[in-house]
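In the form predicted alone, a lone chain appears below as structure tokens.
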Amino acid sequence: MNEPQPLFRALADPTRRDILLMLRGTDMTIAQVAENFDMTRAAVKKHLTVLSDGGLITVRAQGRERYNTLNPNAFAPIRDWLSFFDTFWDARLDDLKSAIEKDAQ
């Protein structure tokens, strides 16, 4: 996935971030996820759909149940996007350090 926007949209909501944390340990059905929140199954399903659209989870059918699984590889585009800012700020801070050291001399 090249476009990080669906990932950021999925991560923007604290409930979805909580769901991701729950899925890091085990695959869960909609009902199992819903047990942890004070909302309807339909609301939980909407959150899971946004997470799936963002590629952060995968859904697999097993009999009548649909299991939601964390997709840790989906975080790579976000890491790549954020790495630009690491490089940007490292360069700016190096420039600032050089300027301060030059003024101190």
Contents of the next structure:
Protein chains: 2
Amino acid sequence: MNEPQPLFRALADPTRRDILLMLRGTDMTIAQVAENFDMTRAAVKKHLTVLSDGGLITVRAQGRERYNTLNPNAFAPIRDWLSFFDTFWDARLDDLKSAIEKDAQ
Amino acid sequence: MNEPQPLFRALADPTRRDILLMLRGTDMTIAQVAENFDMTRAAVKKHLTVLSDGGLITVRAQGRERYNTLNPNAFAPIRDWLSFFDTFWDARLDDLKSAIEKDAQ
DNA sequence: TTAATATGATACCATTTGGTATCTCGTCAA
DNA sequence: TTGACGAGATACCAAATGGTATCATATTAA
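Form predicted alone done, so how does the form predicted in complex with another copy of the chain look?
Every component of the complex follows; first up is the chain already shown.
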């Protein structure tokens, strides 16, 4: 069913959203990500795990280092979910249009 | 400023996302929303408060009832945030294009 | 080989979160 | 006027969450 819950959950924390922005340009190891925050490496690692569970990043091992990479298809499920509301907005606009037309008569 | 945190937080709970889907077609009172869930009205009310804090719904009083309405501009901040990654994807595609061209030489 | 380094894993803690129960306050109707 | 009804508010509880400290493991380098 491709549950979007882990994705929405992952995006709910500001630190995790900052990590994602940070990973736009370059892949980073856990230590590199942790340098940018005022918290322990262990805490950052937890955030990275949540991001991975949400399908937002993938991890590539290279020797003793783990490079975290932003997933190109990361936000597709969110966009899909948001699209459930598109027809609604259209209907609202139609209602408005009808009301205006009726008003003009 | 326009902090997106309350919005992301509001969307992180599956019950709240279901409420939003439910409100697409019609405005509903707290009791009406609560009918659709296996939890107390008080719990539903809490969810509605979080949704309101996130700017996702507005509440209109009518007598002793409160009608909850989906906010038309609800998802704009999320779309804005997601757009921060658009240039990144473009750059990735450019990289890919360059690599292919170099490969073709 | 041995020490330093990058990460994994786990136990633990305080706070937040999602939920119930309960009481109070307006508003509507008999 | 007097209940009944819809909603607000608060106290309380269990579980999830974000964080630290600490120890173990694997890899690199001297």
